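Below sits a lone chain in structure tokens, taken as the form predicted alone.
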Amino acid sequence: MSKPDIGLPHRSPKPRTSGRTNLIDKGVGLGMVSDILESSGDYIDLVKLGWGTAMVDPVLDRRIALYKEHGIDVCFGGTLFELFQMKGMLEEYASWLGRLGIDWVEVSDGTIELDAAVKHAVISRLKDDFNVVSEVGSKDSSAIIAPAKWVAAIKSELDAGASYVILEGRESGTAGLYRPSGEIRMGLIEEILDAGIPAESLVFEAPTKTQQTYMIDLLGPEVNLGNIGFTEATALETLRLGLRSDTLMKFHGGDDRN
């Protein structure tokens, strides 16, 4: 049935380039999975398998098929790939996602050191077989990385062939853009736009309901946002379309940012 118009936001269709959900599955149930794609399926773009959890999961092959299934994006955490990098089986890993039917590979450094021309070179040499997206910001919650070298990190890894750079903030949203309150860096993300990088090139790793607001508010309801819980997908659509009460008022009150 269909239902009323009162005009929300515009959100692009899928497959999108902008607006992105990217969800991260801790290695859950298939039943699980199976049920959030039913209810939720229209509002995710890409699903990261967490941390290294493809190496331990009994049933990934099927795993990556149902979400295949519903048009939704699979990658393995960055983590897993800097294990492969620091053992030297960059080769191995990039032809393991390719048997699998994988399109998207994560590139990072949060937890190994590697230098930027190593990394630029890892990411020049996927870039023809996968959709790269690299990552910038240290997992090390009291790490503090200067924006400007941020914003140098970005614009060389866009520049590399990343079709996306992710902006790091844990899981928990504790690390990278965000301090160890989970306080939003302001400061940093307001740098990061004011330097020319195209948010649509970025990728806003934004855990909490906190942190996507502020995103949303900032960016509109098209901004890219990571690492959201599995079960979240369908309450930060409400957040990005002004069905909530943190957005409400930004998209259906007569603000003039909008």
Contents of the next structure:
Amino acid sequence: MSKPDIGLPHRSPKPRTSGRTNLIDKGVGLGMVSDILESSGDYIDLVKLGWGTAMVDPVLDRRIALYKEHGIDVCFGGTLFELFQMKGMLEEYASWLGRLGIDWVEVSDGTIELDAAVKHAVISRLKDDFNVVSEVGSKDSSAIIAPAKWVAAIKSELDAGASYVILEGRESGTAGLYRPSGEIRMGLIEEILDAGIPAESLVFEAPTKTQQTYMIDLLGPEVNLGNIGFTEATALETLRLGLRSDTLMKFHGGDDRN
Amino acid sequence: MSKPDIGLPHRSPKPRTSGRTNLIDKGVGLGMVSDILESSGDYIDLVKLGWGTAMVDPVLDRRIALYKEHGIDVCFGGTLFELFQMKGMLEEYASWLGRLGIDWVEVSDGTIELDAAVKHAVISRLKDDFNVVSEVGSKDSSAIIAPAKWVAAIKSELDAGASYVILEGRESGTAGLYRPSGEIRMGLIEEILDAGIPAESLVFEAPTKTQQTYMIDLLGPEVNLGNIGFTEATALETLRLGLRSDTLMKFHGGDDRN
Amino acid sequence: MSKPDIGLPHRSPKPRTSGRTNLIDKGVGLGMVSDILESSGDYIDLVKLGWGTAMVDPVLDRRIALYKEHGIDVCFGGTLFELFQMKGMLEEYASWLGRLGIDWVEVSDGTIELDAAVKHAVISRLKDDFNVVSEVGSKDSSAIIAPAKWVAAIKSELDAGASYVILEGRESGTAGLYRPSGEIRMGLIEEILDAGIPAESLVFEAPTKTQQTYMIDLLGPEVNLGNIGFTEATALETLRLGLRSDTLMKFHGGDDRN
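Here we have the form predicted alone; I need the corresponding form predicted in complex with a further copy of the same chain.
The complete assembly is shown below, putting the previous chain first.
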């Protein structure tokens, strides 16, 4: 049955390049995957198989196939890239992704040290075969990187060929963009945007509702958000559309009764 | 196989008017719904489709049908009522609920401002077609409403025709009955009960175990509790029956070995 | 498709006596059980049906059968033992477990007071029919038991016939081994290990990632961990193998490129 027309904000249809919702799959059962895709599939653009879970997944091929059948991009966690990179096995990694039919790859240095020039070379190498998403920011919650360094890293990685740059938040929302308490580093986000980097090229990791609300308040319903909990895509969609208390007045509070 | 008779507190069977457990469904998959209903259905009285999730649910009709088949009441979140009310579309809302076969409606003003007289008129209008649940308390965690105002609002809304009044706690347990830290406003709860309002007319939103335990300690196993997490109905039932550490001694600590 | 050989730490295959992962099932649906077992079953050794959930489970027999079919041990929560013990119904409890085909039993005194001699006698009685797991530590987060008392209790319960001793952490990780904030009582853990108790005889309750990481850092991938969240077995396995940021450098940071 069709829903009443209440006047919702515009959302791009899938496949979309803005307003993307990227989930994190920590190794849930495939029944759960099918189940979520039926009710929330339209609100999911990419699923990241968290960190190295792919390495211990006995049903990896079927998992990837399920997502692709539903028009959802699949990507492994950046930590898995870091492990292969650290072992000098980048080509083995790329070849494995290729055999699995995966089109996206995340290049990060949240845990290992990676010289900027090496990171750029890796992005440049992988962009021939994949959509590359690079990640900026440390997973170490005590590492406070200055805004100017974030800006420089983001710009140079986009120049090297990354389709998107992810701004680190971890699964817990307690590092990178966020203080260990989960509080948002608002000044950092402002400096990144003020530097002229287009928001459409960024994916903000925002696992908590407070963090999601802040980014939607700042950048609107079409902001790209990542590390969304596996069962939270529908809840996030309601935040984007002003269908939850936190954003109701923002999107519907004007005099739109006329 | 039957369970040993260990002597559990009395619980009303379904359909019941006291000791109700109201879950919140944030848009889970329908496989998960069926699955939970098989193992916990006897412990679930009403499911609220959280805030405006119903507006973006591609399987809404089947979701409602599933709950009704299992003898579980369905209600939309109060925020969705507030959106339609704010847009001057109350009758469209009521008509939509009617077409969906929904018997319950929540009337709240947790986000929008609603004059008390208007709220009472809405309750009075909707009670002809629905079981009305009205909600008292703000979703704004910094809004501390005085106990006397809670009491007056609850009494007048019951007089206007509400079947139950819900005491706000949010999905997170950090507003209304609770301080932003989740701490219980015990004095507030006492004043409400001391004012002679029957606990059977109230539904206490209590998403955390600490909050559930407090209410069961205070009012016994037959207290009505709301905003229970979707997978928590069985865990709550064990709290009600003294089958968990937190309430074990309360219900089984007396000299009942004789 | 086989995974690339990246050089992972050794893990014992199932059935195993070290490196065990014990989950807690709070009464999830059976569809969810089957689903998790397909993708994570190799990483699960025992499932505890939390506290007294078994008493209100309408599908208890099928639940037990599902786990056993997948080579996973089943145990009821210690709180349920305490209830039967307190009511003087130990033999009814043992007989019920026998009829259900359950091979494991937990003996605890986290909530009730149990004289040490009585606890030893119970362990001794039950070890004839079951694998006994005894638990040390209080569920009361304000009860700080001195390390020497932990050591004495653990030693005497192993002597009485317990196969493993569980060190209490609660489902929330806020009691026993942990302060109410979740912080780890590191000195306590050190004293227990320094007393010559073999780590292979212990199961550390560690529901949070921080707690799991600490124990793996201290004792390696083959530490026995309990009270793991129902959907967290795969995530824990990646921690054990250095496939997540938190343990990546520990297991892969050496010069193992040669």
